[in-house]
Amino acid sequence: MNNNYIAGQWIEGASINRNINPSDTDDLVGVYARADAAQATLAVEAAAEAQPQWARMTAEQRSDALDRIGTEILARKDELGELLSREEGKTLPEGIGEATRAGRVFKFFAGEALRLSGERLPSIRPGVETDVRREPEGVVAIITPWNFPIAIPAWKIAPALAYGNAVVFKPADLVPGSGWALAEIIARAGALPPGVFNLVMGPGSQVGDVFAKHQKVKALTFTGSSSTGRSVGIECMTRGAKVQLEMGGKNPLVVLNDADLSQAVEVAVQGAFFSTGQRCTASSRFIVQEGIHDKFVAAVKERLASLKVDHALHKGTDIGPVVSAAQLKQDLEYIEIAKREGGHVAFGGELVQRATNGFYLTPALITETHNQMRINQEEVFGPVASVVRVKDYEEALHVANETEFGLSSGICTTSLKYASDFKQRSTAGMVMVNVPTAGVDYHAPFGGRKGSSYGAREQGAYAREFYTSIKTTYTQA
């Protein structure tokens, strides 16, 4: 049994969670504890008690602890990557890559712990010194999704600890294994007082609800669905807690007539279908100028036909399974909705059988769509992309921006004029030119606009905006 970690102790849960491999539903990845509301409350109380001691420790002590965590993650990246791929369905190279990223994130924030700076301002009053400093928020609650089960926890936990906060962490109930493995590494880091870091696995209806409502949780960072994110945000804002929300996207990739066709196809396929399309930054809408449309669709179909859909751990697999039966059902429903609204399935969207029982779906390309169709306005979160034909650049830009979301956007073009204009006028928080919309650096800010994100940016030096509070002090000399 893999238990919760509260106040420095491994504690059995109120119930258990059987973690199933989506590549092979007969394979039990592990059995994990599920906490109830009482245990979630216990974790928050433990964090609140431990946080002042952690905040008083030197920046070097916090840096050393994070560096040790990062070192162990990197040393075990193959093992952790295999666990990730086994429970979530990413291909093994993708799983190892994500584990590597998690290690690099901890290493980065080990450095950031030493770089936290303040400011001295001249006062308007003679003899008065004015200082601006950053201090930890206190207890930070972290709720993470299933699609990046070690990288997203890492990029939330690492800055929280680096800046002197205590953490209560709830991984996605669907994939607890990677979160538990990360917690086990953190627990053995050696420098964290008991209670500074707590792992509370379980359903959001109980654990997440406690985190959102508990008065001692001073800040909450959430990545997940829009509906849940809005509910969490309302609870936090009602009681005055700081909140950060990442809630998905409907990301456009514009392909202009002057684009390099082979490059555009690779950008589109990588961005839309790799990681089984289960990325909030995935390119789910291809907005293609009419002069290149037919050639682009034909080339994408040819590229998709070359991809191998199979067991995530098998060598040569390009696309693994969908993460669960429920997610697979949702993907298939959206394909049917698109067909009923007039879309044409130009490729894929079919269930396939493999040597093991799994949730296997061929990547779906849907053509003959317009931007008002549900397939172009609602997040599918699977290996499904639609194509919208447009006349010119201005129409492409309008269609790209015509969505309630604004996380990531991209354009394929050889025109500096259009690339520069798109970077300025796109209403997404992250804009890509001739690179996939899915794929970001850990040292650069991550986040979107409109319905995709709320609050301060994640990752890089910008993370300090969420995990610290500014204090201004005045001193009479």
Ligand code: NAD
Given for the second form:
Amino acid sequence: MNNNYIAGQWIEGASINRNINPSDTDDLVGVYARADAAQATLAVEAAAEAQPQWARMTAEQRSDALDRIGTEILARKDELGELLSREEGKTLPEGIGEATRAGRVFKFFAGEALRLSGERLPSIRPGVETDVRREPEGVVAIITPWNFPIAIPAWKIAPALAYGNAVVFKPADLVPGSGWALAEIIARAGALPPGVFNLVMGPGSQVGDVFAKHQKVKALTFTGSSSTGRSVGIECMTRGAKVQLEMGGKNPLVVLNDADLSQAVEVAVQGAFFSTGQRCTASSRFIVQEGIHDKFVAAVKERLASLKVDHALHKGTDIGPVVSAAQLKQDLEYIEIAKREGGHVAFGGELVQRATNGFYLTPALITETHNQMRINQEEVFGPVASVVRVKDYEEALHVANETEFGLSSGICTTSLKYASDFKQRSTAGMVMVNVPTAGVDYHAPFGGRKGSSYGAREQGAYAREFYTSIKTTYTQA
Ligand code: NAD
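Next, report the structure of the form predicted together with ligand NAD; the form predicted on its own has already been given.
What follows is the whole complex; the chain from before opens it.
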């Protein structure tokens, strides 16, 4: 049994969670504890008690702890990547890549812990010193989704600890394994007083609810669906807690007539379908100018036909299974909705059998759609992308921006003029030119606009905006 880690102790849950491999539902990845609301409260109380001691330790001690965690993750990236692929379903190279990223994130914030700076302003009063400093928020609650089960926890836990906060962390119920493995590494890193880091696996309706409502949680960072994010955000704002929400997307990829066709096809296929399309930054709308439309669709179909959908751990698999039966049902429902609305399934969207019982769906390309259809306005979160045909660049830009979301967007073009204009006028938080909408650097700010995100940016040096609180001091000597 893999237990929760609360106040420096491994503690059994109120119930258990059986972690099933989506590539092979007969494969039990492990049995994990599930905390209830009382245990979540215990974790928050422990974090609140331990935090001042952690904040008083030197930046170098915090940096060393993060560095050790990063070193162990990188040393064990193959094993952690395999666990991740087994429980989430992304391919083994993708799983190892994600574990590597998590290690790099801890290394980055090991450096950032030493770089936290303040500011001195000239005072308007003689002899007065005016200083601006950054302090930890206190207890930070972390709620994460299933689709990046080690990287997202890492990019929240590392800055939270680097800047002197205590952490209560709840991974998604579907993927407790990677979160547990990360917690076990953190628990063994030494230097963290008991209670500074707490792992509380369990249902969102109980554990997540306590995190959102508890007065001692001073800041909450959430990544997940828009509907859950909004309700968590309202709870936090009602009691005046700081909140950061990273939510859904409906990310457009514009392909102009002047695009390099083979590059555009790679950018589209990689951005929409790899990691089984289960990325918040996945391209789900291809907005294609009429002069290249037919060639682009034909080439994407040909590329999709060359991809192998199979067990995530098998060599040569390009696309692993969908994460769960519920997500598979949602993907299939959206394909049906698109058909009913007049869309044409040009490729895939079919359930397929493999040697093991898994949730296997071929990547679906839906053509003849317009932007008002539900398939183009609502997040599917699977290997499903649709094509909207447009006349010119201005129409493409309009369609790209015509969405309640604003996480990531992309354009494939060889025109400097259109590339520059798109970077300026796209209403997304991250804009890509000739690179996939999914796939970002870990030291650059990450986040969206409109309905996709709320609050400060994540990652890189920008992360300090969320994990620290500013204090202004005035001193007369
Ligand atoms: P989800 O909203 O169902 O769950 C996210 C987390 O919230 C889970 O840990 C869940 O247990 C918890 N939760 C559920 N109910 C809760 C409640 N009432 N109170 C507090 N916590 C609660 O999302 P998911 O299905 O795990 O993840 C998929 C979604 O995540 C997609 O919409 C995707 O776009 C989004 N996502 C966004 C980003 C981003 O950076 N913008 C990154 C990855 C995933």
